[in-house]
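To begin, one chain is listed below as structure tokens, in the form predicted alone.
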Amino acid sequence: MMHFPIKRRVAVVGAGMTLYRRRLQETTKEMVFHAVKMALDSAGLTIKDVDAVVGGSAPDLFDGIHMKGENVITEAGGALKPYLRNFTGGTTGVSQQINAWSIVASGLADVCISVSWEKMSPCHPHPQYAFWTIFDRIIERPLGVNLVWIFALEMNRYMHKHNIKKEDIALVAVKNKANALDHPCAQLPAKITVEDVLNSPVMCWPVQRLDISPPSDGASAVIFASEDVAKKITDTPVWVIGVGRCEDTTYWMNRDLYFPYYAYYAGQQAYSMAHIHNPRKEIDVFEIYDPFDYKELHHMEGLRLCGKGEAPKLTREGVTQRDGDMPVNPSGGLMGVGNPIAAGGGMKVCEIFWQLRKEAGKRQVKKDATVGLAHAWGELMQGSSVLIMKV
């Protein structure tokens, strides 16, 4: 599966994140600096201890800056060091962690920081106008398509295939926004009801306003270290035991959207590497990419946490609650914490790290979690990245 030698074990030893907000006063440079400093402080390291840096962020159009990856090299700690920018759409937040892991696992560095950020607020009147430029100018743009429009097609197909009611999907929004009430960085925590979701404005049927996560500004950082270094600086390293990535075809018109095969194959890679045969039984806590509430259900099925069409039943029965048998998005997810694209996936890796170290505070899951999975999804319903960690 890997095209380079895995020479050594790699652990996550620190994490940090800023507030996630619709408009932060801090500049991109300031957000990145604060996230990196928090991660370094949590690991007891300084920037001098870092050998390499991986940055992750979505289109330059958000910030209105050409080559915005290079704009934050100094603040990220990458000055005069090997530096790589990762951009794979919404999968960036986890795929860049895989890149940072591979840099350490291959022996190229002993300590690598992975910092993800997004400054979506400068894009006026709405970040959707930046996304519009990714569509094919001949086949797609003349349709007036946008991301909500496309994901409404996928949501509708998923509901139709399995005869899923909108009320069952709305339960995900209710759960995740309530979980976010305990997250100190959350943008849209709220105590809402299924009726609130069903009565919210229709964006593009069946997507309504409370079915969708908000655009956000924010940054997160994760520190990866080799086994020798990790054991010197902490008694509780969190080991990376499995990674996986998959890209499906760009064209969303020629495949059945009811099942996310990109998530399935990314998960299979990670499970194989981690020697996991039954993810629902062998993994304790999950952070699954949820820019829309239905995507949590969709991805649960793709990642083999249940059968096709069965995820709504598990949610309805409370299995995915923070105190349930299979907690999903105890952080509050993108629906509650916010969705600064790359930093959204980064937040999920941070949360799994904190959960496994028993440092999640009020968000700590009830069960004794020793294995956790972080997942991200992006592009045009075509990509997934998966990272599995263990204490």
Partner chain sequence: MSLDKISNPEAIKHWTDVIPPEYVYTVGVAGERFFREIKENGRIMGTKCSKCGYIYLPPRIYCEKCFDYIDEWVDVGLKGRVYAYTVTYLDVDGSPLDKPIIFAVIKFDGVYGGLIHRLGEVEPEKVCIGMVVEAVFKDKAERKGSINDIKYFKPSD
Second form
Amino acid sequence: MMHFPIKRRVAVVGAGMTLYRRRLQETTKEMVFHAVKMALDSAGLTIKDVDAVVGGSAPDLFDGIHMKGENVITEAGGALKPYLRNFTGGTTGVSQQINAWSIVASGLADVCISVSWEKMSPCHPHPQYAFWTIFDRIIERPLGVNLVWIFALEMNRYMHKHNIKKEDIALVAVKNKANALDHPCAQLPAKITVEDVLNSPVMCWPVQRLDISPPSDGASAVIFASEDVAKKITDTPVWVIGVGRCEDTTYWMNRDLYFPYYAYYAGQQAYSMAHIHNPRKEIDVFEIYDPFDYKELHHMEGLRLCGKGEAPKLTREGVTQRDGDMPVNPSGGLMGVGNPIAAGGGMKVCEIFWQLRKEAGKRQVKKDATVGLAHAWGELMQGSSVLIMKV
Amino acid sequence: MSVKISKYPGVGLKEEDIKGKKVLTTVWPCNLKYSWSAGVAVGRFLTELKNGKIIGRVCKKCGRILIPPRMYCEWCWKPTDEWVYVKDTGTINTYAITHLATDGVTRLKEPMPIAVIQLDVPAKLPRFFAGFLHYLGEVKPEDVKFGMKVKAVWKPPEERIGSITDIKYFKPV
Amino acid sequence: MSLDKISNPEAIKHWTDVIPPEYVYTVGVAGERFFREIKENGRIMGTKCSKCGYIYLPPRIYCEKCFDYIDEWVDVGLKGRVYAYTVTYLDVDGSPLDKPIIFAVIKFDGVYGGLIHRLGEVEPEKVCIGMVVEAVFKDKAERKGSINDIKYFKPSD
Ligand SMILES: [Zn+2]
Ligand SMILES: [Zn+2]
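For comparison with the form predicted alone, please write out the form predicted together with its partner chain.
The complete assembly is shown below, putting the previous chain first.
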């Protein structure tokens, strides 16, 4: 475990996001401006107060804009400032917060914007096609592999290992899509039943249509500030108290997929930094990466919120509902709010910020939440990033 | 979203808005072509597939056989030591039945079983093994089982080109 | 690293494939108005920040200086000046062109930004920086709402 002295305390002081939709008319640049502007306004800051900017977005092949990190620098508020782009697949939306946090914690900047975006709609016939290019070009792509394949393979392995039923997994889709009904930016909020999930078209067994989050266009932004600045501009700074990041091997076909060790190690790093021993008891609200319903369960186990194979039981008992003892994805998650890859993770950080500030309105969890965790996962099902925040 | 915010930016569009040219668009047929070197390890792997054989690399330090082969061992962080042929049999570590084609939208006429094949090679830790992704054949989707023994079915020698698809599929034995 | 010596060139395998998707980009909120003005009215429009006074071309929905939304549209006219230019003799694949093409950055007086476009009705040796040029549009029926609805800029007074 890493133990390193952190130079300065860092707080999140503002957040913003666009509508998440299958297709937005806005260009990538316009989406990014909307999110950054909302975040700045909510923090009471102007662009002149910003010292550095971190952009986060997944493959260029989604937007179809090569070097898309540079494409949005002006709209991100990063022109003539230190700017860097994070691209760590699906983990980007949380990984990039670790970049922004470290830029402020190290003293390099007092205020750093971190903006995430994805515009998947330009990619035809389907954004799915862009995913094809992330596989090994020589021993996997010639098989005509499709992104859903690997999730179906992982989901089936997980179900087999712990004897989990599809009915139990479907409960996650039901919960998250219902939670999204209270999110004004959500793309696919819905009141559905377990039967709806089980009767939806099969994509790649055991994955069915309603087990999957949609492709989306959208942007989100959060603003990090040093302790001095944060205390000046707000009475309720949300402090970053732990960060963690881990990647497993790209040889996913050489690994037993039933347990996400990368999530486990990323969680352990963040818990250690935050001096958290029992995450289930010491953290009040969770935003866990859920591009597929089973991934919420898989990651709850990886993050040590329960034993291996126990997450379905907690879900069945309502523990992960907004009024439950361990609320997971009160935003509606990627299943309900949408999944503009990097901005999906960014949205989760925004949600924890709003939850801890008690600004989530109808989505506010019943518990008096003071500590929250945002998690994202990605690449070839091999990486995780974790951010723990506290008011 | 915060209760302090009441305006949510963005203009959502429907597919018809784009197809029906309700909004202006520009089109880019990406059309990029690549030629990738297969590298030393996978290059040999492909050559051997053409010969109807599966080859791996041995790391003498940890004792693993690595498949897909690599010229280095990522555990021991050292070069691997020698080539070894392995049997073309294994067990199903996990499987799925795809109903979708590669493009993610076209539905297949016949759902197709796919699997991660754990080759019959001793594993040092149960959660890391030698193997790869492939199709299953000569089996109905509903009859596929975890742990099922399978064997490679090869294309005839004259049809092999040095590709992962020189193996047609794996079938139950 | 004890790499095996490859003596048989056949063993150096290559694998060829394509990146298959096609892209359909929306032109965006500001772009929609910008290109429709070109297509339907043969006008080049920018957006203006009433606070800072900046006029942006191509138009943006926000001001880069004060980072606020803007929605005042102004006609910047059809005449600009050559700010910089280059003469290209090769196409995108590197093959020789039949006739060289002149590309220029064209700035409009009082406007922040500008357009990159071709110059026409002029020989490369006659082009100079600061030269006044004017947009030449395609016939209205041929316009599609694209930057190529402007055929080129030609010398003007
Ligand atoms: Zn080794
Ligand atoms: Zn201004």
